[in-house]
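Quick heads-up: it's one chain on its own, the form predicted on its own, in structure tokens.
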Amino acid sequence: MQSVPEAYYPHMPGLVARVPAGAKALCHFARRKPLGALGLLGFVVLSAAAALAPLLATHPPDLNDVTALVRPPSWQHWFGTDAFGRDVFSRVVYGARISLAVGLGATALGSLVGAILGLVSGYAGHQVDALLQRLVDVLLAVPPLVLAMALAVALRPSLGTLVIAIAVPVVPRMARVLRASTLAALGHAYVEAAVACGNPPWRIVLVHIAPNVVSPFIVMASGTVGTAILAEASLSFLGLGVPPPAATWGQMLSGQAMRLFETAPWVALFPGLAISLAVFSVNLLGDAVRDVLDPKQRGV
């Protein structure tokens, strides 16, 4: 598609280059990657639900209606009530929030705080590297769900305990990726240029290789939202999540929405549906990011 020349909106000039660049960017995106297009799509859309959710909920999420005990979808309860009366929607739409708050919170700490040990341990070597990568050992020896569930039962519980408890997990995983990218680029000679002209280490490590080793960054980010999502519904199952009465997914499937399943499956049904497609959008869209930035992984 031909851009319109600059001549026909001269009081707004470079803006026309500008916005072409950007759409044909993404349509290039979609063209190659539809199934990524289409998880972009679902976690816009769950975003906009969590940034909207005021605006978009029927009902106040934690108002129990006496009246309307545990009654199926209609035209004032889209997804129904529960055992409290309270409206399954509104409820889902604002426990988006701390799902995707929690699964974003999570991933970006634990893959910062794990980039800098891989950075560090990488390029100082020697007695840093071994202290570091056994540290590094002792974490990943730990499934990460038990971890998260120890951590969550030792914290107060709280949105920042549960952000932390999810992050630990993650930071091992990161450390092991970054290290390697960065033992990889201190072969290189760009490195090795920047140290012969005597750079210092921390500018090296973050002028020179940090840079570098972005892609796998955030390759290795992008897969891990979809599993920080999962584990904050996995600890509010078993309650070790955000504590009453704030909404979350995980805490909607469990207590009165197991026993109610066979008589009011839609208590369970949408909260259930909603983790599907947050987790299975956010999948997709990092399978097509991997696949645009690290090309030797597709199909792994």
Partner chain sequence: MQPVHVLKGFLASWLVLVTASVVLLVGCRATTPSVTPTTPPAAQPSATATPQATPPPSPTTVPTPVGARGGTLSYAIQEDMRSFDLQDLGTSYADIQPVAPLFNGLVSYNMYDYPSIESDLAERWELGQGDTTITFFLRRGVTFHDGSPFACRDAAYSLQKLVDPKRSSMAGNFAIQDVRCTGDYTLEVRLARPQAAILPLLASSRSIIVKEGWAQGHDQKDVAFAVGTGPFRLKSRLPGVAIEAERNPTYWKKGRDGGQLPYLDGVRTLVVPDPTTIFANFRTGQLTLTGIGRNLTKSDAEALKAQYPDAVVALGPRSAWDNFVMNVRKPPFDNPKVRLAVALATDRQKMVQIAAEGWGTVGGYMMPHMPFALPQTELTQFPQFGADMEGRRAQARALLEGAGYGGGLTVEYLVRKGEPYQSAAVSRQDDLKKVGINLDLRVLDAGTMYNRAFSQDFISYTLAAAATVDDPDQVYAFFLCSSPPRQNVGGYCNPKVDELYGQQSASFDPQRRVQLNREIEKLLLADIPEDRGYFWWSAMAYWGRVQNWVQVTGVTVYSFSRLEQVWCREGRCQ
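For comparison with the form predicted on its own, kindly provide the form predicted in complex with the partner chain.
One chain, no partners, no other molecules: that is all that follows.
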């Protein structure tokens, strides 16, 4: 997991001068940003759980076991079993895959589309800019959860459509930030010079502008992952999520799980904690990334 520090050190010459890459960089990060390091740790642990789900899971996640319905945590079932006799631990581990995939996938999709719109809008200017900005204004005015609800219900329920529904509200936010960064970059003398020298637009965007917008992109995207994971859970709670029997954390909280809470708290407790932990981790990490990369920017 050295990729995160490496990704932003090139743009922090002061830091690069002081700190070598690798383990030392991580130590330094941990000392400077203990909460961020904690978040990184949590995120790494959950990602590892997702990646290694088939190895970690003690049972097949969808297996109904009528001989073990709603059992409390034990050596066989570390987090107990649910109303279907399914192993909650295995489902939480497998759930990490879908929930993180939805969170990261929606963030990536929304951020990329938003980034492209922002770059195009900022670079092209004029009518294109005006048109795109109106579109952004419109999308920004609808509360993200409400927009995602409307989209989730309009598109047929599946993993892919859920990612789209959650990604759309990300687009205008990223577009707005990147447009501002692009405009700022265009103002630099060396970019003006590059334009004057007759470089083609793609070259200007890729070589001169893109490096300047990487930081805000990372800051924005890292702050979005948590929201996206929560959105998956919220949509599942409203019955608009990935259809069963898929193990997603949100799905595990919907339906009968909460109804069992008093007699069998483990069924809803562990997936709820998993969501909270994941979102908490990426939020801590996102905050730290924001502080390191962009101490001035706030509240976007």
